[in-house]
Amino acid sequence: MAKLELKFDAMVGVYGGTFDPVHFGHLRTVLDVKEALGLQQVRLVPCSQPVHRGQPGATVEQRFTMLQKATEGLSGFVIDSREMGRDQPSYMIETLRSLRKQFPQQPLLLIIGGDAFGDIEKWFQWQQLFDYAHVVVMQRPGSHFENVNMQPFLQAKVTHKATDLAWLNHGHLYFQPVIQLDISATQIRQKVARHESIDFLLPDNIIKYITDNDLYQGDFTAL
């Protein structure tokens, strides 16, 4: 996919999810968005305690470790730690406040998955993301996230033009196709507790951490 051109350098993208593990399902299709819109840097954030899930298999700590081992050498990734230290559930739009904090002036990218596009209305405080953020969901080619019926709100907030995600800094609701893997990491936290092979799923280094560490053992049902 050709990599959009746009005079502007510095928009940040943000990915959240619980990455219990990360696997190449995650890195394949936000490393997508990143050169398709010309991102300056995403921002992986773990979510340290998960509103619409069960409690993690491996700690934020270890989620964490695993997402810096996932990345190295690959510029632009940066790994947020933010939401590390929350006592209560995580609430992306409180990451997004504490981002625009830090980024007062540049483009944010709330990057986010089809099923997480189908559940927003479900998110805490959900239609206060666009004002902090645009929001990218990353959608297969040939699927049209934007023909499906839409509530006003977000029908309003759609652009079909990438250069506007520069040229604001929050507002947009843009659709971006990726390269998307079906991978869950369920499906291998589940081969991990069923001693099978979960090679080419994630990166190696990772299969070698989730083993030196003994994770995901007699995790079965976790979702």
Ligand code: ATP
Second form
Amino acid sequence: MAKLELKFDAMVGVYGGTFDPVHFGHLRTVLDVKEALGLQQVRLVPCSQPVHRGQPGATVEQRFTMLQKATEGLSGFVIDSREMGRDQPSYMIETLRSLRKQFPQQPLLLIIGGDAFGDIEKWFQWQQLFDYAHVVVMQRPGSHFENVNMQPFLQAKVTHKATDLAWLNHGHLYFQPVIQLDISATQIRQKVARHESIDFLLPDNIIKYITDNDLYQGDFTAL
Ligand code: ATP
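Next up, the form predicted in complex with the named molecule, please; the one we just looked at was the form predicted on its own.
Expanding to the full complex; the earlier chain stays at the top.
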């Protein structure tokens, strides 16, 4: 890997998800990563068709709109539509290839939650993710993934120095502690379907959007 002479603030975060809907568990944690690592921008990428789960309750256009509304006025947040046109499952490796063309030199940081990291070996061409980006895992305080059955391929990628992420533009695995918010989109969809309050779990303008568009009214008791 060639060493790059780059400024620390040139790093680009990539945060993919279903965001059905986006909530404070997504937003506060990724803001923690952005500030801790001094990222120039974070690109939130709603997937069109998730790979390992059923169809989302909201369309990708609605999920995109909710992301835009949730980050209005926040600097350094970009809602990225590149997966929206895909009529096949959204593979992160393809998204990273596309981003690498747009950002030929800058470090790309694929930001994922600890639960997603636990499943990373199931992702399509998962080892090649590290050919395009660093992987930053939003870590739960007190839990140390690197000590828990992590296979040698991943162990070899681990760095504990944030500065390493700026000097190479891909290839490292880094664990970032973030504020813990036990909020999930599943929980929010279920609450809407049961006519329970979703106040304080996500931004007010997203709650209004969900109400105005009659989202998540179906039977989610099986989820
Ligand atoms: P669902 O409940 O529908 O599965 P979710 O709330 O887990 O959704 P996703 O859109 O599937 O949200 O997740 C996108 C990314 O955000 C993943 O990397 C996931 O690990 C991370 N994430 C989701 N919720 C949290 C949270 N509360 N704290 C930290 N990371 C989170």
